[in-house]
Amino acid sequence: MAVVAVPPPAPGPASRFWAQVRRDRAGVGGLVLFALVVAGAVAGPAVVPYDPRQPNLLAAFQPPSAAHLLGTDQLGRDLFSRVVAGARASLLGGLGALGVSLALGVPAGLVAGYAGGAWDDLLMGLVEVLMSFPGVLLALLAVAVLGAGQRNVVLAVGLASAPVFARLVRGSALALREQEFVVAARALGATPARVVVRHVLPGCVPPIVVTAVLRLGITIVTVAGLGFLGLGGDPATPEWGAMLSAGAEFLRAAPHIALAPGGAILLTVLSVNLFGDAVADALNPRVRARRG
C-alpha cells in the first residue's frame, strides 16, 4: 500500500509577517528592548529596591553607585526605582494617545474617503486646519483649553496625531472603494456601513498598523515633552518628562539626574522605531519579494 506524504499546511499570514520580522535583526532588537520597558512598567513597584515617592534627604545628589545603580536625585529618591516606576505614567500616556488618535481618526478617514463629496470636503477641510499647526503647539493648546492634568494631556496628544492618521485611511479607502470586490459587494446590496466595516477596513490595516507603531515614539515624546513643561500630573508622580525637567536644573552639579529619564525616553523611542521599521518591511510585498 503506497504511502502518500501530505505536504505541511501553508504559513497563515501571521506567521509570515513574523517570519519576516524575525530576519531582521535591528526589529528584534527594539522588540526585546521595549518587552523590558513593558516590563518594567507592569512590574513597576514590585522589582524595585526602594520606594520610588519616598525622599532621603541625607542621600540626595549621590552619583550611581551599588547602593543607587542611577544614583539619587535632589530630594535623595532613588532613580533606578523612579526611572522603572515612571514607565508606567509615560508608556501608558504614549499608548493612551495613540489610542485616541486612532480613535478619532481611523472613522474620519473612512467616512470622508468612502463617502466623499460633502462629508470628504468637511472632514478633510478640518484635518488640514489641524495639521496647519505644529503638532506640540496644538496639544499645548489643547491642553491650554482642557487645562493640566496626566489625563488631558494624554487626550491633547491625541488630538493633535489624529489627523495624520485620518489622511492615510482617506488615501486607501479612496483606492479601495473603486476595486472589483468593494463594487460587487454594493451590487449585492449591503449597507454603506458593513462594505466599510467588511471590505474597506481590512485594506486599510497594513498601514494602519505600520503608521501606529512609528507614531508611538512620537506620542511617548509628546506627553513627557508636556511633562517637561509641568502639564502634566501630580509632580511627585514618577513620570520621565517631569523627572527630565527637574534633573535640568542640576545638569552642571549632578547630570546623572537628567540622564536617567532622558536616557530611558531615548532606549524606549529607539526600540519603538526599530521594531516599526521591521513591521513596515515585512508589511511592504516589495521587500518581501526581494527576501523571497
Second form
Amino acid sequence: MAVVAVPPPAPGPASRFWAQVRRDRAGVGGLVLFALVVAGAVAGPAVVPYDPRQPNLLAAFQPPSAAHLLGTDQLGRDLFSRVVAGARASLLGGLGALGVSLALGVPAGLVAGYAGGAWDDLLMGLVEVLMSFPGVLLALLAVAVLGAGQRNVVLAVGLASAPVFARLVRGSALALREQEFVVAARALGATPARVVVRHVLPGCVPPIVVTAVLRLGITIVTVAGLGFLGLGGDPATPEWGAMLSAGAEFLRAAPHIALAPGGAILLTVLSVNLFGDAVADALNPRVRARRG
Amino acid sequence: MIVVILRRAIRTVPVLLGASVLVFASIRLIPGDPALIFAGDHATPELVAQTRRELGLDRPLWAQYAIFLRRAVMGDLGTSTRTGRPVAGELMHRYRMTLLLAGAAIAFSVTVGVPLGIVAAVRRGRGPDKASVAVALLGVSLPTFLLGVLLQLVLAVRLGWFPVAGAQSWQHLVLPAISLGAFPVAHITRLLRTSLLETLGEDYTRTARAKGLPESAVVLRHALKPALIPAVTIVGLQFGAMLGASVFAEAVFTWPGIGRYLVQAIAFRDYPVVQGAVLLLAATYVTANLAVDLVYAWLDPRTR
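What does the same protein look like in the form predicted in complex with the partner chain, given that the last one was the form predicted alone?
Now the complete complex, all chains and molecules, led by this one.
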C-alpha cells in the first residue's frame, strides 16, 4: 500500500496565536490562575462549604483553621466561602463594565471614523469632554446620578472606559476606510452599514482585543474600588472591595478579614495582567517578529 | 513659542466648557424636582422656593446653564444641603489637602521610579532589570486601596512606624502618599528604561563615550536628559490621574481631601457638593494636562 504523505494543514491564525501565547510562561501562569478565578465565579456558591451570607455571631473573628480555611469575619461568616462566592461579583463586574464600554465605544468609534464629518466632530468632541475627567471621577459622577448599587457601579465604570475604545476604533476605521477592499465594497454598491460591519469592523478587532484584555484589570480594580468606597450597595453580598473595606476596620485584632479578599483581588488582577500582556504581545506583529 | 502656548491654551476652553455642560446635565438627569435636589430632602418650602429662584429653574435650560456657569466662574458653587454652608468654602481646604497628597505621591514616585529606571536600563537583562519588571508588574496589579490597607497593616498597626490614619502631622502623609504613588512608579520605571535604552544607542552618547568620559557621566549627563522628556509627560499625566485615584487613598487613611468629601456627598445625596467637587477636579485635571503639554514643548527643542 502506497503511503501518501499528506502535509499537515497550515496553522490558522487562531492556532498560531495560541502557540504564541503558550510560549510566554508568565502568560500561561496568568491564564491558569485566571481560570481558577473563573471556576470560582461559575461554581462558587454551589461548592463552598458555608452559606457566604449567613451570619453566625458565635463564630465571629476566628483565625484560619481546618473548619474555616481563611477564618471567619466580624459576623462569623466563613471567609473562604465569601471569597470564592465573591469571585462572581468581581469578575462579572469587571467583564460587565468592559462589555458596557465596548457596546458604547465601538459603535461610536466606527461611526466617527467611517462617516467622518459632523458625526466625527460631534462624537470626538464628546470623547474629549469625557476624557477631561480622571476615569475614577467620571465613574463617581455616574454613580452619583444613577445611585449606588452593584449594577450601577458596573454601568458607571463601563461608561468611564468607553472613550478609550471610541478613540481607538475611530483611528482604525479611519485608516481602513481608504483601503482598497473597503473602497471596492463601496463601489459594488454595499450599504454603509454593511461595509462597516462586514469590512471595517473585522479589521478593528485585533487592537480592540489587545486593549480589552489590558483594560480588564483596570475595570475589575475600579469596580472593586467603588465597592471599597461603599457604593456597591447590599453589604451582605460577598464582593471583594466591600469585604476589604469591612476588614480594614479590624486590622489590629483580625487582619485575616482584610487579607483574604485583598489576596483575592491581587491574584486576580495579577493573573489578568500577566495573561493580558501575553495576548497583547502575541497580537503585536513587531513583538512577534522579534521572537519568531 | 508664545503662539504655541496660546494655541494650546485656547484649545482647553471648549473642553472646560464641555466638562461644565456635562456636570450640569448629569445632575439634571437625576430623577426628581431639581429645586428639591439642590435644596435638600429636608428643606423648608421657603428654601425650595428660594433655590428655584436662584437657579432660575422656571427659565429655559440654556438660561439655567448660563446662571450655573456665571456663578461657578465667580466661585459660587451653591450651598451644601448637608451642612448649609457654601460649597466653595467647604471644598477649598479639602482641595488643598488633596493637592498636597498628590504632590507628595508624585515626589515619591519620581524619587523611586527614576533611579529604578536608570538601573534597569544600564543593567539591561540582568538582575536589577528583571527586579524592576517585577516591581512594575506588582505596582500596576496592586490597587491603591489594597496597597493602602497593606501598608496600614504592616507599617502602622504592626510596626507602629507611622500613624494609622488622620492628617495631624507630616508623618500622616507618608503612607497615603506611598499608596497613591506606587502605580506611577511602575510607569515611570518602564518608560524611563525604554527611552534611556534608546538614547544610550544614539550617536551623541557614543561620542561622549569615545572622548573617554566615565560611564556614569555618559549616562547621567548625556543620555539621561533627553530620556527624561517622555518621563515628564508621564509624571504630569499621572498627577492628573491621581486627582481621581486619591479618592481611594483618602478613604483608607481618612485623609480629609476632596475625594473623600465627594464620596460622602454621593452617599448623602448632597448634589451641590457633588457638582462642585467634580467641576473643580475636572478643571484641575484639564489644567494639569495643559501644563504637561507646555512643559513638553519647552523641553523638547523640536517642538519649539
